[in-house]
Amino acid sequence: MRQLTRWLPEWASPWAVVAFVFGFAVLYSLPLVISFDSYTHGIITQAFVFAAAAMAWNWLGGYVGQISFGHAAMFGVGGFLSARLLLTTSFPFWIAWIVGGLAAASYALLWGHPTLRLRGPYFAIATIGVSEATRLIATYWGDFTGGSSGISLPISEGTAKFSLYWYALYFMAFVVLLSYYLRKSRIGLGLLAIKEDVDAAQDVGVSANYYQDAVLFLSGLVVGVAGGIYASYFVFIEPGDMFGFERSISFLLMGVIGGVGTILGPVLGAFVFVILQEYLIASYPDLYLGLYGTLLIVVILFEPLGLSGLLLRIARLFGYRPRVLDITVGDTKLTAMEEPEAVEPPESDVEPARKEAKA
């Protein structure tokens, strides 16, 4: 293990990567030793592109404190513009979600470099009408989207749908990694600080603005790509379920189900929301969304950080402490547990450094 800690950065933990890659290969082999039927093989590939969305959304939501109802635009964005190059190009799957995820993301930076500026409440609402106006635009841009009759993919039941699964796992640990990094690195403690306070971030040196436009850069492109791995997998895709609030709405339950700012948090959460989805939707049509919005206010009262918050609880009744970190800003030394829970210096430490910043 110590060899293995020579290679890494400062800010990876050589656990973790042996984690990673002991996950990893147990889901890559998972096809290849037990047969799935082709519903359980939807349901894993689903997941893995939902997790990779909701990793996305938990960059903005979680680590930045900015949250978006918005990430349904980005999706459907990457989804509609990968089809119909897959219609129309001979490109290959891969190429056409590296396509349409750009093209997602310059569109959520488009409006979100002007919304980024609001805070709390007022951006939530902002990213509310752009989805919104998305759908609508969506939905009457027939020539591009099928308006309402959608748009089918000549993708068809075999290896080449089968193999959706490793590319969808590719993906998703693409995203982990990236995830872990965007936490753990110097640009993680700088999205925190501007959660914590934007103009406190600002007076010691943290661009706000630069952050917070890169993080929804990096977000826009993965919930695209995620957008146009479902498009391939599903064949069919129209502007209501690629737009939809309710897309939006599952990327933020997620989130909030697996722990919102955690690294893994939205990983767990995207695994119980698909498959509490198929589950309600094929016992309780009428009533799944409002069982969805029960189980979010239950996580919200009584477990804040969701399943990682659970699992927290449950390895420190076996004895684990997490690891104490120290970190200096400016010339603030502040101690931090190495845990979920985001951190927040005590004011006698922030209001001095501030002070002098402004003086």
Contents of the next structure:
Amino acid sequence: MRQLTRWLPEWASPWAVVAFVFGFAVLYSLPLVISFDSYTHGIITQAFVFAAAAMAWNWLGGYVGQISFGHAAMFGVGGFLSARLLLTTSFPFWIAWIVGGLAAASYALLWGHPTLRLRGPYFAIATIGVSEATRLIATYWGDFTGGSSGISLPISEGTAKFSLYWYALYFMAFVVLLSYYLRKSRIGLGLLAIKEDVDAAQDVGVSANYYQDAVLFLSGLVVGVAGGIYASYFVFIEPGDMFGFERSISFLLMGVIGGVGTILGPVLGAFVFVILQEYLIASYPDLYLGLYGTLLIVVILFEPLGLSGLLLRIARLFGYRPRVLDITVGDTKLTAMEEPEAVEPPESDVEPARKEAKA
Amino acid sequence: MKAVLVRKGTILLGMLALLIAACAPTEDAAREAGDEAEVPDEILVGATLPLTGEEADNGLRYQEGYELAFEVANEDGGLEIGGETVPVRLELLDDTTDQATAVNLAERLINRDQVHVMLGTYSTALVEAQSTVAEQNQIPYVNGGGAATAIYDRGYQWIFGALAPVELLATTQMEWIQKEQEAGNVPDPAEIALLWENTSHGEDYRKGVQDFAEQSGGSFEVVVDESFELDSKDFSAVLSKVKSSGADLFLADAHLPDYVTMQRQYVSSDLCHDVITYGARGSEADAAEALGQENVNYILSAVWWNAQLGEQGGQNEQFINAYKERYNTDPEWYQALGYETVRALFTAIEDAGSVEPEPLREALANLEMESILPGGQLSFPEETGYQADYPFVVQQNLPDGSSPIVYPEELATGKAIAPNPNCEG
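Now show me the form predicted in complex with the partner chain; what you just gave was the form predicted on its own.
Okay, now the whole complex, with that chain kicking things off.
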């Protein structure tokens, strides 16, 4: 373990690496060991894709504190561009996904650069507008999106759909690593500083514009690729589903259910969301949206860190205590819990510095 | 000591992962294990319908047709296959008028519930999405709810449609209008305001009207050609274009929720045209109730079936009587198509003598059965991508609440009224 520590950058924990490798190995071999039906196989594949998208949403909503209701726009752009590339070119599917992701990231930057100057509810409202405008444009751009009917992709032969499980797993694993890096590295501290107080963060040398743009670009990239994989999985997509408000809300719900601002919370949230949806929608199609609403209220009222917070409480019962880190950003000293709680800036240190800077 | 333990533990975990990966069964092996016996104890048919959401009214109508057909089949013990009579059971789920849900539920029915065959959902948009799942899983999918040619021109081999193409619907309506034009009841040349939902259903309708107009030698001209979003809430923009165009004919293609919303706004905009149609919609009793009978009078619709076909006796009469006995009301074309779709599937199962996918697919592809639908025959020709092709009947709403067939003449049960009397005075 000491040798492993020597190879790793200072922000990476050797235990986290071991847990990651173990988790990856288990998920990789799971369908090979347990021969579950292809419906269950597909549900887990979807959960991987949505886990990646929810983590990407969480970078903006959880790490930076900019709640987005517009991530469906990137999901749709990535999905439709990938689909069109697969229909009209002979690109391998993974190139189509990446191109779709890059287009989605660029689109995110296009509307995000001006709107990220807004904070709190103003930013949230702007994202609703962007999402709805994008949906309408996509719906009426029939030549590209197939209009309200959507477009069908070629149905691949053999076990191509079966193998999407592993592509989705690689994708999710990559996003977990990126999520960990963003949270634990110096960039993550900058993001948390922006979340706590954007003015104070600027005062200590954190470029809020640069950091927020970069995070939105990365978030759009991942959500766009997720849209591409989703299109390949379903071989049929339509604007109402890809760009719809419900899609944006689903990313938010996954984050909130799992734990906003945590690294793995959105993964938990995505699994709960996808599995609940699949099993409830067949039996109680009218109730499942109400159930999500209730779940949201319960989480916000009783456990703001969602399932991650719940797991932390259970871990504490068994004697776990999160490591407290003292970190210095510029001249400001921050106190951070290792995981999953967000950075808590000591009032006495940050507040006077901010007031002084404003004065 | 601790470091050594961790290292050994990590190596062991790695070896364990490799071992389980090496002895993993393949997908094919898992599927082979689940193969069915040739004659099952029960034939399980999976289906989803929009029982809630925008298309709930029509989904419930299809459900009535489906359930009646299952009840009739099970009255004699079920279907004859392999020399045995096997009961049939319908596993019906609500797809909430949502394409992604329709797809997911089809996956569930096929791969988890292991249904033998799938019945389709209702409305082109849902069928277009859901049918990809059946094709991927190579399981026969018979639907009576998707009419657009886009569903059938994808080269799919497992999708069978009992609705005749929408393009033919538009052509049939135009033939009737041309007949009225020749009789002097519609201006010549006539200007058309054409509105269509931006789905493949709407595109087919648009193509049918445009092609007819182009070939009419100047008798028809499309002066407004606008699309609208499915399940829209506001049509004021397109209707104001229609108003300013001064068109003679108002031809729209809309599903039931859009028809009700658009017609409400059409009436409140003081619009009136010599001919008004919403494609296949217009005669629905609940629409008349929602809009008021006076606001749906003289609307023309071309449909895949009309209850007045029962006056010819035969299978139509049997269906109508069975339906009335169960539901105490007259069926509309939705219930008839639901019923006939199931009957086509059951006939094919008996022809194949099996519910195995490949023989059943073959039986559906070669099906030739007597039908309650106009023309009296139902088949799924390969040249149309396994979409049925039979004539439409044109019907017109009258102030007494009836909708007699006005075209084609050999099936007509009433006389057409044109131009629209609502526009007089």
